[in-house]
Ligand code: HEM
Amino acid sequence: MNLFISFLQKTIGQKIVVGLTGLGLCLFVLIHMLGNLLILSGPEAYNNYAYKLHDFPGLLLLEFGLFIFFIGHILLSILLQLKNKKAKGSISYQKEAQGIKKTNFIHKFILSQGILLLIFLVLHLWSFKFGTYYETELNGKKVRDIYLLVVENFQKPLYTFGYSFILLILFNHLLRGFPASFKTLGLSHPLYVSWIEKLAWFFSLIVTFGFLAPIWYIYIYL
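How about the structure of this chain only, in the form predicted on its own?
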């Protein structure tokens, strides 16, 4: 335990944890997106997926671990940014940065995006975990009809447009954060950095579209 605390107190340790948690969260959104696509298969397929997920014995532990991942990732990212600003020195130095070193307007708020995504995740989980309880029959069992709850929520314009806005933030965060995680872990060699950036575009587009498709299908057709 003392070794782990000592590891986290070092900048290199903090960078490694930020990189690993970043990639871990990328994996989470990918898996979550794939699960959401089952909405397109109809109520039986989606409710079966939701039933197996909520019936998993370690679900609460996984949800708590996910929350810790988010908190750890955000707090250490903030700490590293503060250290980086202190190391850079004066504001005039930062203003003179050009080319790849120059941070664009959106990238400057990447930490704010992360905090906003965390708040959204908590509210999103809360709304579905403690939302209206509908019941349906699945393989002879009475189970919660999550599909009906999802459809009910995404038939509301405010919910659908708000969710879509958050997904645009997620897209930008993934686009910036995915390659940044590799760079933080020291895996961003000039020979293949362009491929990582292309993969980031592909990954971000696939995940964002995968989340958008089911909700707009519900909003337009159901």
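In place of the form predicted on its own, the structure of the form predicted together with protoporphyrin IX containing FE (HEM) is requested.
Below: the lone chain, stripped of partners and molecules.
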């Protein structure tokens, strides 16, 4: 335990944890997006998926792990950014004085994007996980009608447009964060950098469109 705490106190340890938790969260968004695609198959398929997920015995442990990943990723990213700012402060001041542009616009806002995603997550859990509990019958059992709640919410323009905006931010965050995680973990050999960047584009586009498809389907057709 002491070894882990002293590892976390070192910048390299913090970077490794941010990289690992980042890749873990990428896996979560991919699985969550695939699950949400079942909305396109109708209420039975989506409610059945949600029911099976809630019936899984290790779910509480997984949810706790997910929570630790989110918190660890966000807190350590903030810490690293603050350290980075402090270390670079004098250099960027010199550069600015010489008229050299500071950081690129998107990179500069990666932390604000992360914080916005965190606010989104709190509101998201509030409206879905802890939202209205409708009931329906599935194979003779009473189960939560999560499909009805999702449809009810995404019929409102505020939800569909708001989520679309957040998904653009998620796209940008994944596009920057995915290759950065590989780099931090020492997995991005110069020979593979362009492949990792292509994979980042592919992954970010798939995840974003995968989330956008069911919500716009609901908004337009249901």
